[in-house]
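One chain follows as structure tokens, the form predicted on its own.
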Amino acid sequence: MSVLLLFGTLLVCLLIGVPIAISLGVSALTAIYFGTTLPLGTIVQKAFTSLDSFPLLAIPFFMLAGILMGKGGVSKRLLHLATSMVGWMTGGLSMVTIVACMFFAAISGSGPATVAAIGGFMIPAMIAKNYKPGFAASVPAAAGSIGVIIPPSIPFVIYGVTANVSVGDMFIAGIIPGMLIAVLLMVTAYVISVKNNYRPEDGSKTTGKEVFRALNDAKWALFIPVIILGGIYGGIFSPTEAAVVSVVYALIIGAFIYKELTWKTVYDSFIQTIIINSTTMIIICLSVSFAHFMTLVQLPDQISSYLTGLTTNPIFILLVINLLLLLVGMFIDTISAVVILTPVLLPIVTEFGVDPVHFGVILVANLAIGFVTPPVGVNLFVASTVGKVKFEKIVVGVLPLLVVMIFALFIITYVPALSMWLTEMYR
């Protein structure tokens, strides 16, 4: 009865347009009040104490670092570097967009932030060169999802805290899967560009000297992931401390090296971070309450027993979980889904021998696809806004890229070495 109340209330709230965080909180309170004899304070207390976590401090600092770097000239230099590397190819602007998104993903840790930072420049540029608007906007929308897979990744931080897994291990496990998705997106964009004859006006190759000059100009930006991962795996600082270091570094290069940060932009960056982080923390604490109630009624155990009763084949179990996660990603935001589903699904996959770090990559890769699947595909809405392209056109344009991302997901799922090779090397 309590489980029906929980999910029934959640469904009703989502259908009438209640924000996801409030929907989760109301669902948990309704289920506990009408379906159990537990005190209501249980949910409230769990929501409050869930934020008392040192690793979660990494989230606002990584957000702030990404915003400061976007305003401090990093985005422009990364775009210039990407242009010098692949801009001369057929479909060069789409290639530049994907490479720049991959670079910026290693700075911001956020999918929508990556779309806004890169798409704001590149969507109008592609449309001006006669790229179809739907395709032009779908490229940064799809490539922006890499932002939650290539480190630093905010969902990886949340998964690490929820699953009690090393955040540093999660960061390094996401490197190769993120690059795989980027490469497959580039291949797809190239094929589409050849078909539609999206050729650069000047087809001459960039010289090595020009690439080196662009690389030298962007070197301070490219040092950021090196500092973060090198510091974590060198034992110099924790992931949370790495986030603080990245903020200090962003301030230094933006204000004193690139000289594009002013007191006003720094102030605006802090205000923007406060607003985004407030929303994120509300989602996290109420998602934890929702997940805690599911644990109290032993729903994870029931689901585990049901799935293991269907089959003992790990390939089939992972297939079912992937299909479930793809469906969930269409309707629930990434943060809520990570907090709610981790305690449900992690015991199931570990029973079949799946490493928790590998499952974390599978989980986040699934939910990254949710960024570009309607109706809640956040990246699609961001691309539509910054590129001034109709949402319907982007949905059509993103379909081939979406198919490729799902293909990459199944490679990541069934080839664990992609996620675990670097992690095992540095453990």
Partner chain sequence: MAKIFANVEKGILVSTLVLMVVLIFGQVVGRYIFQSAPSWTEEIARYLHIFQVWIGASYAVKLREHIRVDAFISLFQGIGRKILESISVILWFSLVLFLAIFGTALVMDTISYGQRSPAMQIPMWLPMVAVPIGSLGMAVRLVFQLIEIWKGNYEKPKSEGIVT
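Heads up, when I say rigid core I mean the largest set of C-alphas that superpose within 1.5 Å between the two forms. Positions refer to the first chain, counted from 1. Bear in mind that the values here come from a model prediction, so they are computed numbers and not experimental data. What changes on going to the form predicted together with the partner chain:
For Ala218, a C-alpha deviation of 2 angstroms or more is recorded between the two forms after rigid-core alignment. Here Ser75 counts as shifted, since its C-alpha moves by at least 2 Å between the two forms after the core is aligned.
Once both forms are fitted on their core, a CA shift of 2 Å or more is seen for Pro19 between the two forms.
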Contents of the next structure:
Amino acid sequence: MSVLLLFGTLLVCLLIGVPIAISLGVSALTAIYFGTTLPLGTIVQKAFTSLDSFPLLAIPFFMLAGILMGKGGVSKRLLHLATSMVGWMTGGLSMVTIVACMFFAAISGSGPATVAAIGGFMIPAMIAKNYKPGFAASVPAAAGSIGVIIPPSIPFVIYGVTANVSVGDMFIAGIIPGMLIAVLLMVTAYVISVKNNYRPEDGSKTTGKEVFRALNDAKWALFIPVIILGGIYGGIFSPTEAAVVSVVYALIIGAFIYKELTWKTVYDSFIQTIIINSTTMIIICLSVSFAHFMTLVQLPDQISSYLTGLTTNPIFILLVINLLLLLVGMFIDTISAVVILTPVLLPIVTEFGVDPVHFGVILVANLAIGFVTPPVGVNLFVASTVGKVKFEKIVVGVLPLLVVMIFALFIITYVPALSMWLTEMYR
Amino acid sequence: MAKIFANVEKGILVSTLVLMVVLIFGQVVGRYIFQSAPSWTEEIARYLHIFQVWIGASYAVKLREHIRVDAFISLFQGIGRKILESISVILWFSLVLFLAIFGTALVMDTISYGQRSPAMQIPMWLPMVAVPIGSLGMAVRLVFQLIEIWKGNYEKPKSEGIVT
Amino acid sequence: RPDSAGGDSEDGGGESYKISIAHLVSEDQSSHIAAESFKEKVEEESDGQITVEIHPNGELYPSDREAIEAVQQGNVEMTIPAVASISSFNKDFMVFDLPFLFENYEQAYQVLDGEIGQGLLDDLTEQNIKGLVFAENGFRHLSNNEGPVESLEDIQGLKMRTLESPVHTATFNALGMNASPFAFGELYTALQQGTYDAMEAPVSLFYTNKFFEVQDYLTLTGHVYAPTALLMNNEFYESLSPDLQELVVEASEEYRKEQRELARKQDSEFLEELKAEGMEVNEPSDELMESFRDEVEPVYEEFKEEIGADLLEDVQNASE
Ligand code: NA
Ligand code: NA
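Based on the form predicted on its own presented above, generate the structure block for the form predicted together with the partner chain.
All chains and molecules follow, beginning with the one already shown.
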């Protein structure tokens, strides 16, 4: 009853144009008030505590860095370099975006931060080259979600702890599946680009000299990935701190080397970051209340007992679990979902002989897809705001990429070796 | 008057983000150059962020930047659209009013129980007050939005919109 | 909205109640296992008047501070936090953050289960919390990635992650480390990548949270004894009939006994596991412990006023 109330209210709210964050809050409040005797105070407590988290700060910092790079001439030079290298290829820009996102997401471990940083300049660049806005915005949104599968990844740490498996094993297990998704996304982007004829006007290859000039022009800008990658992997700072360091670096080269930043543009960048970040954070914040309510009414347990009664065929049970996870990923943020679902689903699948490490990859891959599934798809929101593309357009544009990601998910599910091969070698 | 208020608000918002950058950058510098970092940088950055999010959410109402799906209601025009938009705003208003009232109650309780923050040992109600303040701000702005709806304005304000 | 939690129960045995317990640890850790026994006893001996639901792994509240606040607000009935996080709610509890306060379990039990401990628990009613009993996470030890700690120099300059407790941070800075608090959620990665070299925690945490994968050396410093406490919303407790209150208190005392036994057993089991996983474990020499104690002396001075000189003196006298 209360569950029907929860999803019914959510659907109605979304339909009549209530903002997504508010729809989550209204439906949780309605379900708690009319469906249970639970105290209402929890919602307001969560409204505060769900934001009281340090790693969450990586998101606004990377957003700010991305926007400052855009306005300070950093992105322009990186983009120019990328275009001179692969711009002559059909769909070259979309593939550059995917590779950039893969690296960036891998190190930052945050999907939304990646979309903000890379999407902030790649989406307008693609649109300028006549890519359809919906497609242009959905490329970084989809590629940004790979970051939680390629290490380091906070969801893997949480899974490792909850499922009692080695976090190191999880990190290794994520490498091949993450790259598989990236490769499949690139293939799809290429096919779409060929179909829509996304190619530069002259179509001629650039000369080595032009590439070299672009490289020289971008040398200061190229330090940014070096600082972030080197800083995190070299143990100099945490991902959140790396984000701040890149903000400071982008400010310095934008203002003093490229001389393109003014007080006015810096001020505007800050305001813009705050608006995008606030509207995203409010969604994360209220979706925590939503997830909390589901845990309180023990919905996951009910689902699991229903599942086990359904079948004894391992292939079928994995299919059903994947569908369930995709459904959950539509509404709930990744970390809450891992905490809530691991204890419920892990015993079921281990019964069928699935390795907990393999299952962790399946779980996190599912939830990564959740970053780009409406209605609650944080990457889609960020892409929508940083790229100035309507949310509905992205939802349409992301569909082919989503289909491919789900296809990749099924490969990952039914070919355990993809997750286990490296892990077993390393063991 | 409203313009001054909005500028003050923007000023506060920008200062929080500047401070967050300075604090966390200072933490990194402190750890490497001075071999020690203060214990409260992360905590104060977190609390500033919470304020920024809730006040920013209120500011975003004014700019109509909150993310929503308007494909369905865009099908309606005239009075039908006005009614649907109004229901949407009233639901929104109810939630933020709830958050403002229960948020104030939480703040009052926290004052009387005397909870303090772990690192800085400041009263915990200080960061918590962000939720009722932001919610109240949203509530006030939604009243104005309701008026705009009945004037037939459903779109983002052009002049105030954030420019890339 | 529906009638409250149970309303009158059908068999006419008076009101019925539901207790939800939210805690952070996993299902195989001592606190959860003992909580299961608590549930069993309370449900059985209340003849079904009370039902207990346990939410482990932080699935309801991902931090102790949040869970205590939820208990205080009546959003959940019970929690089992580490005592260090209670000090945000009541400063007196900060006394347990002081380094080398207790030398062994017996000293700790004497203080916690005696007059002082009871006084501290009773004080929590002012925060709308019924403090039932103290249990434990055991002694906290120091780990790092540089080498076995055999002298003070071995730890000097190491980047040390501490809890968000000013006393803890001051302690490790006093030992010459480069100590700062850091988010628990990012800690594993930070240690793996070398953003931090060292951390400290009870044995069970090293094991259940897989820190042995990213920390090579464990030194059994036992610098802090970390109690936990079984807490209940005070209004909820007061709403129970005297019989049921008595039952809850009795079950809590059984919880304390079972949890502590289990925790100590698990501590030695987990320590063996940590060794088997390749962690190099060493016991600091008496001289080293003595120099640790000397170095942290200023920390006692620094926080004496804040904690209350009288309380500190009482604790020190009682544990002698
Ligand atoms: Na990652
Ligand atoms: Na989603």
